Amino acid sequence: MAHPAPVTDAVRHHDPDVRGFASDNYAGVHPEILAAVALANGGHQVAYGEDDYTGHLQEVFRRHFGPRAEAFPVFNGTGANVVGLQSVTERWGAVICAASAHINVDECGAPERVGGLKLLTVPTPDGKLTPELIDREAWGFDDEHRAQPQVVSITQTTELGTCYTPEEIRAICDHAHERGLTVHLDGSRIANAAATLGVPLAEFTTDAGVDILSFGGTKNGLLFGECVVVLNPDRVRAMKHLRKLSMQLASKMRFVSVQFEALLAGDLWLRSAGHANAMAQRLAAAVRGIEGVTVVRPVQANAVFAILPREVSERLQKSYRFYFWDEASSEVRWMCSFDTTEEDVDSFAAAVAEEMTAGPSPS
């Protein structure tokens, strides 16, 4: 049966040539992902995850994470974190995390207000927890006056752009498990970490002892959707009920699942993340040569953190979107994505150099 070419009454409301360095969430959808969504369209499929695409997705994830892995697609990263953490805690449970963790800083209190969890935060110099830092909050077990530490949550890569090695994650998991704690990994940029480390995904997750993770897709070219991936079913309970209770069960789940198949069945996940990382390295190298600009953190994935005069940043923001990371120090964050081009990077670096030599703005 022939179908007419699709038409739409929608109109384009943006300039597709405009790029920025504010967030990898600003990027569009990878063409291969859009093709996958179109492939899954047409006809009827069973709703709420009983479709053929979600069924096949389990095999795709098991190739990367091992035979016990089970994937639960959800709408977004906050939903993945809240549902995943709920599945490994009791009502009186607490989660140990870095003070800079997304679950603490950027989720509007959702883990605590929606998930009913207590976050026990630990300041870190680089966004990374260690066994010693975990022990600052891993105490008071069986004390009815204290929320009970039950989970350690780490982010890979971290909110400060740093990357745990497999050995560092293994040490955290061994230490946590010795104390009866479960390990959750927030992997909103997990593909960028794998590209940096040059190892399979399982090496710093399943094989290192991680019990459950949030697998990010949106920051790596998906239209929408993340996955909660259960790696150790012995520590997880009631995932399917918690997903529905938390309003993260998609009725037309095939359109989430097929995106992850397109991402993970081949090497799209690694190509896209590796490119974003390479563009961040290019940007860091370019701005390091500009007097007055200081790259202040290691560039280990697709983020560049820098300090330059505030008025220069404010002038640049009129042409390029990016955010201040630390208002007090005027530290900014520049993010690269799968569709950042060498020309984008070079043009932005040239704009930084030009503004640095422009002098103070007229009063």
Second form
Number of protein chains: 4
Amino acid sequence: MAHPAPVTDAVRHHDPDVRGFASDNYAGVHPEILAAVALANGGHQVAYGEDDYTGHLQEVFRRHFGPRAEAFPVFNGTGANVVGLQSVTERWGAVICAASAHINVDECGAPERVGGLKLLTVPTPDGKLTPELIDREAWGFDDEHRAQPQVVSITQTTELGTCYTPEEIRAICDHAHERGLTVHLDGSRIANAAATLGVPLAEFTTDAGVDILSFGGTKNGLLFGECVVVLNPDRVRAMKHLRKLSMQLASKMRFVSVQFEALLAGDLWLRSAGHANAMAQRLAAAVRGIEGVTVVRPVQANAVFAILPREVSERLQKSYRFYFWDEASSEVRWMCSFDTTEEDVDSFAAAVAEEMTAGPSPS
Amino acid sequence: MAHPAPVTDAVRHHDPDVRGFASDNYAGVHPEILAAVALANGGHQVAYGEDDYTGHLQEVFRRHFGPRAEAFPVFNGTGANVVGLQSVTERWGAVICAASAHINVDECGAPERVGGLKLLTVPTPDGKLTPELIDREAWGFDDEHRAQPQVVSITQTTELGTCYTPEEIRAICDHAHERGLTVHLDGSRIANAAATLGVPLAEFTTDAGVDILSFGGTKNGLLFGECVVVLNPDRVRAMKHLRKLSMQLASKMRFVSVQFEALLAGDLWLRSAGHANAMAQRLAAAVRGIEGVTVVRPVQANAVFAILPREVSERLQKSYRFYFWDEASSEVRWMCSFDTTEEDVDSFAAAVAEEMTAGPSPS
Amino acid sequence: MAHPAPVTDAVRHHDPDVRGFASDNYAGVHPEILAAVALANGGHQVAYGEDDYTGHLQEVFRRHFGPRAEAFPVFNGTGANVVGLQSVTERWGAVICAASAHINVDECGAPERVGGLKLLTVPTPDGKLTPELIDREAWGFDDEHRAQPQVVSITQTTELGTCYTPEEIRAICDHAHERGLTVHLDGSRIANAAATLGVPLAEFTTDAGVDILSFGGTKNGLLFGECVVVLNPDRVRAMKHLRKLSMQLASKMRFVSVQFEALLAGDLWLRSAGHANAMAQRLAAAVRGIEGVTVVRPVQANAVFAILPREVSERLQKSYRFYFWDEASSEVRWMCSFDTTEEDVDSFAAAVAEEMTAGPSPS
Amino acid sequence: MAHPAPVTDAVRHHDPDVRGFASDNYAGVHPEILAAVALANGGHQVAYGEDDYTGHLQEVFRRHFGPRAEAFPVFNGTGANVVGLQSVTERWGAVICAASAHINVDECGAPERVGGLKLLTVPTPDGKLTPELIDREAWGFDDEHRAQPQVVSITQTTELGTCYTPEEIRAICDHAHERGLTVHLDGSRIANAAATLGVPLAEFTTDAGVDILSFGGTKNGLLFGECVVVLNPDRVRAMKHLRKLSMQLASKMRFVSVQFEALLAGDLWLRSAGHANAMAQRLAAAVRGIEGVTVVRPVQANAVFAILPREVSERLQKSYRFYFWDEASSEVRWMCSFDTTEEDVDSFAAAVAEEMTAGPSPS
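What would the structure be for the form predicted in complex with another copy of the chain, rather than the form predicted alone?
Expanding to the full complex; the earlier chain stays at the top.
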């Protein structure tokens, strides 16, 4: 296709044909998303969320999450989590979460520093909380010496690539609500969960009792942008003030909102997530067949966690960037994204196989 | 040019031919910027700033601000200010600024709440600090009861549409440095200042002694994005940690960086700002000729501040959205942007003239 | 009475007969307060406020402030203010106060840093807010860009030694409540106000509409200790949690509470404050008679503000410690306390007179 | 001794002969401490720490902790910890501590909320960190997504009544320093540790490499008051500003300082702590002899942790207030203090024995 080069003083610095398995946010923007941004361009629109795209977006989200849902576009996932959690806690509140939760380990303390939140963390085998695990920290109500548990935060799909069933989430919500706790869901990869479960989004969120969630866009093909989605407005306060004071209010919000419209008005969200999941399954299947490589966690989303000899991983990293998940056990994480191709997977699996058969590195 | 409609499930909700004078962030994205975003798309790039575009962006900024400059892309202006100010203050620090500064009046307390910063505000006649005005708050060093003045923050161009000369900034910097204070510049509209002054960016920043600044992109035609630019690394600490903990770290940073490359590699930044400034001059000239309308502040950037009868403004607002700047005096603010046309200005000025001659509203 | 020297390894390091005019917190502890501390000693009492003294203290405060009053002992004045203000604001709230308020100028930014509070400050001629002055900042409700005004904080008596009348406070409260604002009173020197006004404490607090206040103890003869007193529990939340998380919860609280009982069960509070006020009147009268000394503010509490030649003040400071209040105008502040004697005042006034007649200092 | 009743309007509300085993801060003030407070009374002394007592206190602390020690009196233990930890961390810093640390479980999130600190917690068997346990969290240096480990905080004696040896602390300090981490010691019960170890305070602090500590006073017979003691000034910044902004600066500081002088100038600190420890040993010995009661942790300070039937504990609580430490296992904690008598211990042990032989409660 002979496109005329677009007019810009910027120049291309990268090879648009190179993809890896380091993270779903190494990928770029889905072409349909970019088309949507262009569509919303031109003319003037009221800034800070009073535009027509953000207005319309409410309807789009309500189709997925029910008639009480309210969507608040923000910049990024940490922002979505910290704004959302503030809206369901008081200054003296605490958040019960898995020790492996992104809010605990990957946000440089933003929940504590920006939100003034205390995290009450619980070790889990698979990144998933349960009513029993919640009860390890759901106590001490009214004791002023203890940061007051007010929210349970779960991640769907989890940081460990696992996926809660709707029933598991319902059990958590029922349990939390009985104890007066609100339920927050970090849905950075919520679309991958829906693809895995094969159910509508509401089935494991609104209908299961989740009160508020972060809806991930960036990892599913957006340029940037996440949404805080309020499912139960009775439990949530002052989102718009909290979004602004937390520095997550976009002035040209139409361009965040139209991306979410492009994602959610049709099935792009599900197509992209389903594809990423399928690529992870393909990758898992391929490497499971390689002697010396063990897939160590259930593959229920777009991540494959594997253990293989450290020196093999390090050799592979010369050609493919990816991360060690656990230095101690040499566990690595491989992520697939909306633009991962079957060829990408097959080539990478072949490279793994090849490096496994190579001799040990000269020391 | 007959483009095929881009494929997306989003639909256009607005009229791309309607523009107003409410704010420069009501405008959309400059086409060259959108072209740059497309250019950077495709393939995988390391997330969180290790990409090739962000790497290259350092060179682009250094051409404008000198060889020690370091650029840290962030999401928005409040974020740029609060991250930058944290990097030059301690937990016990305070920031001297004009009472009219954006950080004081328009950021919902983010500097205080996210940064833990105390603002020491000084009333000014025109939004501009001076050495004398700074001294009203530059005292009490070492007194533990007083939040410790550590930074002077100025805005260029100011919130009141005025522009510091390079000499004025140099005087402020010399004065501040003598007292051990760092100088921060909120450059949300820094390009408008360069266009007004007709000098290179460095002349009123790096060369004048400014230590760190927020470089505005969104108001000058970007989709989103601002940069914290460190000019004097000796006075600045831990930018990358502060950006992350302040929730201003974009995962797909290449798309912020390439926009800035498109803006700054050539002259787009200056063309756009110069045009917006010229439109403001055209508007000021037009309304100055209308009896009963007074342009009340110097027009040194892309803003026109005027006083006219309140009822006239309110009638105008039915067709054109704009803001009252000061409710008490019925002062209004009209902003021009990169996409404001001469016809837009002339039509609006005609509408002002027409409403001024209309009789009083029926009550 | 020949007391045997108490047994302790500490030794006396100071002259217990030297007193000055620098601050009412340079004074020591009133003997009746120390006797009360001894009375509460011995045996075990539940820590953190469940003791019998803190329980009884509620009744004592209710006698002064009405049947809905609740008292929360804390350590110091900054703590009382910041805990109290948090209890009547949300994370997005702001506090309207005089620019000269202690919370703005003398607490090292603790309201901002610990409480996350934005202060909206108003210049005043005499340290006193009025409905009109409040309206300079009581606007922008619901605008997410503006920190939301939620509280008016006044100081009684003010930092400038002036005293609100009950009518003035009532007017402020009525005005604030109409706008949905809560009223906080920093009563660091509230007893001095009651002594000046000659009315019960409730008359210018509970009955005038004040919702919550800081009741000062330390400056009126306590060893340490202030109380947050909730007057209108409908507007106040979670005091006990906020006190703890703000690090203002005393473990051996009985010893704070019994001091307040000693102060407030009888008339010690009023005797001490009335005496300090009378000494300030005596001092003002004496120095008003000295040529070249001008008492520059109304003496309505225990402070005298005067302007005299800077070199005279500096010579006086060699013998008497006191503070310059305003460096620019060489205004000084002289404070009287419960233990200031008539002889102290007369000697100091004589010293002022003597230094005024001395020639200029050799330079 | 027939003392005349001290003159005060306060009345005694409690029985000074009743003591229990709930907490060492249920006890009152040691008579020598109260005598010291009286000694420091009278006359005027500069407020906020420039008094003669606080000046002299520096020498007292240096005798114990070496010539570089600097003492900063504060109000309470939470305050001491949070002020001290801020002085050795940056805004992006994190603190490695045991999951059972007071700063993690008993301070209502004050470290996070006031200090903006992230706690990186490690489960321990006995409340004690080790180099190996520290390494579970001492990683990710320079990674902006991870709150940066900057301090190791240990508690001596621990919240579980155990005591580090000097060698154990030295190993921790060496290990921490090698990794660029500062060492903080929460010495709320540091005197009990010295009494247990039989060594000077410096031996397990300054000489072992500790950089900064909280020195407990309240639990060892003070009216109120703790000290932040800086041992290595090279690693500590701006203590006085941090103390003020954290609302821990006492105006009449002489009365905090003189208490510490009384405690530390002679051997009161050691006598009191040694006595409390001895009473705990006596209690442990007595209850170990009761069938069905198990002392479940080493008794290395003034605490005894025991498991006995829940219904027995609940019956005992009707006469003696004490706390369940772990609801799940029905573990209880009994604390001794400076004023615990042998008779107190023997009576309580007898009561335990009696309730153990009583039949089960009627349900």
